[in-house]
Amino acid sequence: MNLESIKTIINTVLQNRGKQEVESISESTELRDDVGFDSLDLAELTVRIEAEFDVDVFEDGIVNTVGDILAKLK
């Protein structure tokens, strides 16, 4: 799992919702503030990550940054 994989999933969610894709992300990228995700976007992100990596990133609480996602996938 790397940043490029997460960026691809994030951009898929953004495309599905008719929102502008992100060009780059880092571990400090905020899902709500920087990417512009709302609760529906976060729900789709969770489903996509769980389907691809068999990990529920929200199992132990809310993730706020890309770094939070990476930590859960390690």
Given for the second form:
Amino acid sequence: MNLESIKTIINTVLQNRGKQEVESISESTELRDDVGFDSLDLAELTVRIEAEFDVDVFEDGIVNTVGDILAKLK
Amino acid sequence: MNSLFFFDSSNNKKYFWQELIDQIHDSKEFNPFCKSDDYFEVFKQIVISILLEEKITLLDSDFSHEEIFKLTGLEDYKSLQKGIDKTKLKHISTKSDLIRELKNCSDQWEITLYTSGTTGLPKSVTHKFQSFTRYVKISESNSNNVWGFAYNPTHMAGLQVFFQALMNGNSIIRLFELPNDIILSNIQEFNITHISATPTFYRLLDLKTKTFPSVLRIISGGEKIDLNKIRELNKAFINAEIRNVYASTEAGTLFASQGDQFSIRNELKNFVKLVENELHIHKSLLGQSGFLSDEWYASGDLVEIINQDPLVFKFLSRKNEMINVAGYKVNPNEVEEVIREINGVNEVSVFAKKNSVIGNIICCEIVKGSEELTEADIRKYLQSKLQEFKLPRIIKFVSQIKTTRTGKLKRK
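Based on the form predicted alone presented above, generate the structure block for the form predicted in complex with the partner chain.
What follows is the whole complex; the chain from before opens it.
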């Protein structure tokens, strides 16, 4: 699991929505404030992460940053 | 006293009650169809419609031209604009004048909104002032309430909050579709006392171990809320009572519960019944809708009875196919119909998958008839035809959609 694969998933969601893709992300990137995700985007993100890594990152509480996702996938 | 009527941090605009009144007097034209992404504009148009005793229809700000045509049959609703008879507004110069006039709302006034129909297109539901404000509680003790506004202003839940605040002369602070930090700072800065929102809104609210002592009431409705979240809300909103409400576009708010068990108030006892565990609501509690001819309306909500008399129950699931996405109802048939319009789509099935963020997420499977059709083509087409929350987020191409024995498409 690395930043690059999270970035790919984030960009798939952004692309699907017709939004500008992100060029780089870090652990501190905020999904809502920096990436611009709304609740529907976050929902799609969790489905795509779950399909790939078999973990529902939102299951037990809120996920704000890319670092939060990485922590759940460990 | 010039008190705050509405604050919108998305455009940083503050409107005082006096400004609302001044703007009402300055309005020269009125359109019976209201479509705006500016919340204040929607609120103002509703107030003007009541004062003028004119019917008003609310359109979601993200309805496409095509959707509006399908719903209303109108090519150009903007042309319905007409001049305002100012004599009806002349008695209003203060907030209390305005509220008094609103209370005297004529029986002619009607408000129409759209909700997902159970077959195909959304349907219109029309309410009179009386049925609309049945649950508005006006009292001196409510006069200093400050409402956090966390719904779409053109939907039933948002309108109920709006009327509750309006009729009590309260302040309304927008919280919907704003960054988390702004939501939190708005609650603190304006000393918000009441928040009404969907479980999705609360799920995505990061409370950052802060506490918000000004909040006295948290209302959740539209979907099931999880007990973990309730516990977390209790910690942050230390002085708040947490209420769960059952409401529908057809009936407005009907029942409230403190956990997940709902009971029926005595005065409503004879207007609600259960038929094979499905909640039925008497038509006298509902707004007018074209398709409603029976005396009882089958809500489609299946319940588990906890106690027979007095009736106490829990909501279990939906009987019909409607999908609840973050509190918005989506009809999979409507989405399928639009997807079928796309060239190169042979078959389609739209279904829900459970989701920890928004309750359910819309997915679809498509059998293509043309190799050239791409996922991007489909998304592009749908974006211009359907509201955002109705769009399938996960699209899969399959070689075959499994049908049930009766030949109907199977919902997963």
